[in-house]
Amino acid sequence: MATSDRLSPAAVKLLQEPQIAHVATVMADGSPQVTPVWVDVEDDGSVVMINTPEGNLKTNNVAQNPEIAISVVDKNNAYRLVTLRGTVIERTTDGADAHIDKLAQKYLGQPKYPWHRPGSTRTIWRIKPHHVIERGV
């Protein structure tokens, strides 16, 4: 089990597959909140990304506390996994609609995200890992 502040090439490969991630944020009262999400990663393993609509619970939590945790477990091999703690270093709407379409292709095999809601603003979170644990990758 390796520990570092960036994902290894094997861990990047896992996150490039259509694996569901679970992201944990911290509520205002200090309690954890966990949500399953689609995940993306920079090729060099330095940044993990998720795409979410503005105004939801996890977005409100990150506005108060940018420290989060993410867990990805291979759906075909529960012993192949990556967990990380990190900081949301950027939240941007720039390119977020195109990014969710890219994720729809990855996860659904569809060129467009089918659940776009009129008036909803998508946001990309860029997360810098500061503690990564990998197993079986």
Given for the second form:
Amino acid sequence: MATSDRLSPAAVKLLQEPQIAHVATVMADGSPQVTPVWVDVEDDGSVVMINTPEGNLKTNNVAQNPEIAISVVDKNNAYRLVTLRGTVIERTTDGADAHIDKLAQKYLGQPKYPWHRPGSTRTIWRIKPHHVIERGV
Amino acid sequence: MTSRPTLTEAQRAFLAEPRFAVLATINADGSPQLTTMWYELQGDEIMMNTKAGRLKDRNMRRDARVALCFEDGYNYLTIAGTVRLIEDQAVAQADIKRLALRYHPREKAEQLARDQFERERRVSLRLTIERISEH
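Switching conditions: you have the form predicted on its own, so give me the form predicted in complex with its partner chain.
Below, the chain from earlier opens the complete complex, with every other chain and molecule after it.
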């Protein structure tokens, strides 16, 4: 099957909508782990971003193995979807608080992320896709 | 050997709805792969079904450990476990038809079975639950 290393404009549009993404990481024992996340994307489709607190299971997993998968399925049409495999090329706290506020605006229509926990450090993951599959976008 | 976790009644009710499950498997190179699945909770197992030869099928033949995520807005349930593959076509075809009826009206489900599934070699999956996480 032909795959791409970046998202098409139509796939970028799907990720720009407030659609929940699922991210899969690999546990230390080699088994998979999957959680739902908010997702962001560069306009040119070259990089996908998520924002997560430090210290959780998926963060520990990517510290060992940066290969992940992300799936975004239209909540109103299960046959419109993007699924990709990619590498976490950067994890940074720079701008991460502003970024989670941007995602709160996208997903909640609120200018500030309402569930920030004192002592929790947000991190942006930048993910470079290397196998992108699009259906019905 | 540790005892297996059991689903609460609320978790069973959540899974009884015809949601889409997100299934994670492990590729040959050790990286993860994701797909969206129909499923049905059957007793303490989760039944799924796929077309033979798909990437996830090849992955689960090599490594039967999988993770599933079910989300509904800001509630979600993740389940990790091991799948058993059933290749008996009588079972596999009955299961995919049962799933089609769970997710589609009868007429559409029967059409899918007749025009697509019956022409395919199908594989049924039975997931034994080993970890449950709810948020």
